[in-house]
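As a starting point, one isolated chain is supplied in structure tokens, in the form predicted on its own.
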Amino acid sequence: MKVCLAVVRGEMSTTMNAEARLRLSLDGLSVGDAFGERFFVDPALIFQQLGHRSMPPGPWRYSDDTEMALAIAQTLLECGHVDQDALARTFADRYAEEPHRGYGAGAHRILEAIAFETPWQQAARLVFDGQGSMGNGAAMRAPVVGAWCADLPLEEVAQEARRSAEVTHAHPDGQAGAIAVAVAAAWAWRSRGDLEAGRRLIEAAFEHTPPGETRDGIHKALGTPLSASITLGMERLGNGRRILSSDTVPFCLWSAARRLESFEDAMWQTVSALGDRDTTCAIVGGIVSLFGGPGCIPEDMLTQRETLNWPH
């Protein structure tokens, strides 16, 4: 297992501005998305890949879950916040120049119809049935927003991350879904080098995200002892198998406060209840980078995920 040393230590700098942490975190959750879809990609492996901790062959392609990370980073470098308007643009900007990241059918159309200049409020709604989305995809991208928001009180995190998510997903657990993650990341921020900060981190996303299923399934993690097993965690918290926030982030939430010490044992016990396997290693990876600092995620894992489409 590899530890972060700079946790153990109490080393870890408080002087991490808002952009250093937002690429922190963007790093953390783009090895975790690109480690995890190598598990679709070669399911024949899976098992014998996980009993012995064997890493996926490279290059690792990254998945929209990276891509619309990268927009929101985008957009709050250029912005310095959560322009609405700005992030519709980028995230259908972006969308166009690659529109074969892995982006789910409801994606596909919310983008799509923004690209063509539908208002990103309607264009939120055209899916189930004008409810608008309560999947994980504004989840899977909100540990940026954690991330750069950090230095803020955890209700102006909340609120940064629901404008993140309302652009595609109008149902509010979808909304909830970002929320939950991004108070979590920005938590695992505040608490580095608190060995015991798991159970506070799961406590805090809970007491900022809205009332809904989401909420709902992260009490149920709080109810999960960190010590169980995976298997246990799954069965009762989901694994992203059906593609909602609600059976995605209180999984995600448990998984990460349960090896916020180790990025490498994070994403191996993260894909390993498989299911959503590159949406549930993101979030989780890009919240323990936060907890750990620079050089917690390992050289080998970075090396191997593919370059950025993004300004160094």
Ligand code: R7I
Contents of the next structure:
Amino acid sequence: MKVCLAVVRGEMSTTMNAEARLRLSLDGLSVGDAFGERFFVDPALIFQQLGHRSMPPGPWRYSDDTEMALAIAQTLLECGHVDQDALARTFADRYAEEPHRGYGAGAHRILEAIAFETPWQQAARLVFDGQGSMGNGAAMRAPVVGAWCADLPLEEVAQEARRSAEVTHAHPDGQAGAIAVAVAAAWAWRSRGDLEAGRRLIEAAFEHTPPGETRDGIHKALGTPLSASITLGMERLGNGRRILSSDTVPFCLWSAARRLESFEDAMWQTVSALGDRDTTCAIVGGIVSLFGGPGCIPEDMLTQRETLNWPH
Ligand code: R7I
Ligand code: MG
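Target state, the form predicted in complex with the named molecule; input state, the form predicted on its own:
Entire complex below, previous chain first.
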């Protein structure tokens, strides 16, 4: 098992600012997204590669998970907080420029409407009979919110995460997934170096997540030993197959908690559950990179990922 040596030696910089944390988490998220996505591209190779842990050939193209995380990162750097109008515009502009990044079915409709000047408050309710989406799309991009806010009280992290989610996910459970993931990401940063932090990360997320199916799933994750097999974890918690917050986020928190100290192990175990593998790997990568700190993402993974297209 490859362990990030900086973590073990306790040499991590304690002075990383919000922007540096944001970039670190964005790298973890986008490498996870692009890595996981490769295991959709060529199903015949999946089991061979998983068995031997042979890295899929590059370049690894990233998907909507990274696109939307980039939009949040852009907004945070330009506005200093989750400015929802600015975020909606950035989501829509990036979507209009590159709509073929594997967006969810509801997301296409919402982003297209925002691009054509429908206020985001209305656009987010255009799907699923006006209830809004409870897809995993607000959670998939939320690690960067946790990274930016990591030195604020967790209640404030949760509030910013909710604001980042509301722009596209009007359903409370879609928002709950973003809250859980952002809190876990902030927690991962704050507990770096503590090799017993895994279970407490899930507890912190549980404590701040509003009631609903996602929170119920996180409760189940708390009752699933971190030593249990990935197969058992996936059977109990889901693997994102339904693309919902509730069948994605609990598994991701559990998988991240299981291997906080090794980005690479975390990626292989998460992708081995298959399911919504770009998104599960994006969420886990965005969290685990904050625990591991600078240098924890193996260079051979980072260099395979397509260059991030954004102005910062
Ligand atoms: O949430 P969202 O942005 O999806 C993100 C996922 C990630 O896996 C990405 O990598 C990309 O593949 O998509 O997009 P939505 O379209 O809002 O939600 C995703 C899916 O969740 C939808 O297409 C539905 O299948 C399902 N879903 C729902 N199903 C029933 N009732 C979301 N909300 C509902 C619902 O209320
Ligand atoms: Mg995707």
